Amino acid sequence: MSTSAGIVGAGIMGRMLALALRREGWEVTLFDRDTEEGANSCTWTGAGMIAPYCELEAAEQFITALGVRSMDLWPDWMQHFANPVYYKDGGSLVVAHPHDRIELERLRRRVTDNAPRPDIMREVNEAQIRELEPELGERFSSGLYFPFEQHMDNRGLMHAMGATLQRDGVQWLTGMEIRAVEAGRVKGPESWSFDWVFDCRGIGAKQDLPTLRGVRGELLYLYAPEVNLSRPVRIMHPRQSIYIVPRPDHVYVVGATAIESEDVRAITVRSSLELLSAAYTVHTGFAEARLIETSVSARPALPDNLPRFFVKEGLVRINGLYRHGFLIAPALTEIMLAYLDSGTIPDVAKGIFEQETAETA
């Protein structure tokens, strides 16, 4: 007799868990108030960077460990999807303008002090930057290159995961407003019963997780035919790092790391100008770029910015992925499967499993 799962929330965590459980033979029902496209999810408003070593700038080493594991897992996931996804493993480049070079040095020291291995970062000079990105060599005389990092098209990923959910026979109920997520039960327009329920709603679970907060993310999509970059480029700045991430056909995603706000209204003029100015200072070809889209979301974060599994029999709430969804979702899925298989918490994850109590639910 197969085990049944109800998963609420169809962002990257909900979709990945649904696919993984289905591959294990579970009967899976996925609920989401969004459409199959998923345009209202945090996954839609993402840059698709898988950059565990760059994240040492501010994140815990635990996030790096999850990210390194996810880098090993992503290629297998790509093979499983019904559609191909734009996915590159050419590393990432970090640069700074002369007046911000102290920020580059700060990142270098932080990575050097916390790196799990010595070869994850290389200091590069102007000539080496030109080898990596020929159009940037004359603009920056020094930088940091992280050769093992990856990036992907997040929206292509959502589409491919959606097609795979349908191919693999997951029951997917879209446009569904869920009123309650409980042990063994999902309540909406009607009530559904399952062996296990998984709450993957992100910020939508705030009523059940009082310490959850939203962290605003803002992105611009630019069509820039005069720009040719092959990997993500981060520009260090005292206030916040800004990144430029390539997509196929001269499309680039430009964004910043995080803003402590749950406001999901349209991007402001000030933020737009900051992002556009940063892009222009990296490559003057962005002056002729076309602004094709802006995107805003509130990413779910807990007080320490680490993910959590809140568990009790018949219910797991998976939340707090913060701005690390692409980076850690495969590793978190693997941990969850191991827990369901053995009933014990894997050693690597003992610090992020919590028993659900009246205070957390």
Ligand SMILES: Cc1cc2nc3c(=O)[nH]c(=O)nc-3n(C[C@H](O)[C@H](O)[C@H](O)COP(=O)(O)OP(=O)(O)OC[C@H]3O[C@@H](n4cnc5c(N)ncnc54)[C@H](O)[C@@H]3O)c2cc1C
Second form
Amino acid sequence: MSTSAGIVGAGIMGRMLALALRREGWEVTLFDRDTEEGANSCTWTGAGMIAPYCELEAAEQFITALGVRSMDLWPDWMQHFANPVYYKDGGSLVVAHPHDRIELERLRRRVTDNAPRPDIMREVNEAQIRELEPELGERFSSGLYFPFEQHMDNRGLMHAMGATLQRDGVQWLTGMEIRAVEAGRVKGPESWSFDWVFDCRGIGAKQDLPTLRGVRGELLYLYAPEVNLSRPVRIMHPRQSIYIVPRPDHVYVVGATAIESEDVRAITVRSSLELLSAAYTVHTGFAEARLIETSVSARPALPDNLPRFFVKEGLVRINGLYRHGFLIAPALTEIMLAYLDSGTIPDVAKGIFEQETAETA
Ligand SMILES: Cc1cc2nc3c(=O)[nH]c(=O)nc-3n(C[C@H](O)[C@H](O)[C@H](O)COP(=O)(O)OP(=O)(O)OC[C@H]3O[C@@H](n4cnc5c(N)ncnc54)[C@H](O)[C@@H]3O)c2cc1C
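The structure above corresponds to the form predicted alone; please give the structure of the form predicted together with the named molecule next.
Everything in the complex follows now, all chains and molecules, and the chain you saw is the first one.
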């Protein structure tokens, strides 16, 4: 008889785990209070960059290692999805205006000191920037190029994962507010029993994970027919680096703020001004762009900003994906499957497994 799983939360973590377990022959039921689109999830807001090396600016090497593994795993996932997803592997470019060049140097040093391999970053001059992004060459005379990084359309991903869940026979209960996620049991308007329950509720799991906090992130969607960029461009700045991430048909995502707050109300004027002026200083073509949408969410973060598996027999809570959901979800899924298969924690992940205790629960 196949093993049964109840997964609560259909953001990137819940959807990917549901697909992976289904592939292994499990009977999977996925619960979410949202619709299939998932517009209230953090995943719906996320910019969709897979940038393990750029993230070294602030993240630990462990995140880089998970990200590098995920970069290897994403192509297989893309093959598996029922629909194609806008997904590119043309690298990322980091630039700085002359007065912020020290920030670029700081990033260069930090990556050099922590990089797993020397070829993951190259210094580029004006001509090389022009080769990569012809419309930026005259504005920036130096930058850093990370050739192996990837990016994707987060919303296209959610849609493709949704279609694949349906195709593969995952039972998906939308509009289902869950009030208790326990070992072997999920409780909402009724109660369901499973061999294993997985809590993938992101910030919605706060009642069971008291140290979980939200980090507010705001971003903008611009339609800019005069702008042609083919890869994510980050602009170094002393307060926060800002990025511009391409989507199909001249749409660009400009983000993102990082504010210690769980407030997910509309974007503020200050944040909009900062993001818009950063975009304009990169490319004047953004002056005529249309602001087509703003999006705000709270990144689910644990005190050390690393992900965790809180486990006990019949229950795993997977949380703390923070600003790295797209970067690390495939690697986390692979680790979880290895754990369920063997009953032992893979060496690489020993530091992020915790037995669920009274304090975490
Ligand atoms: C502005 C911004 C930019 C980002 N950019 C990137 C990026 O470029 N690259 C990257 O790797 N990461 C990025 N991230 C981070 C990434 O989006 C998150 O790490 C990821 O989406 C977290 O996924 P999750 O599945 O854990 O949570 P979520 O996506 O929030 O999913 C949780 C789900 O649980 C459901 N839920 C919660 N409570 C209940 C309940 N009681 N009953 C039923 N359902 C419930 C919710 O409806 C939701 O669908 C960004 C985040 C933000 C905010």
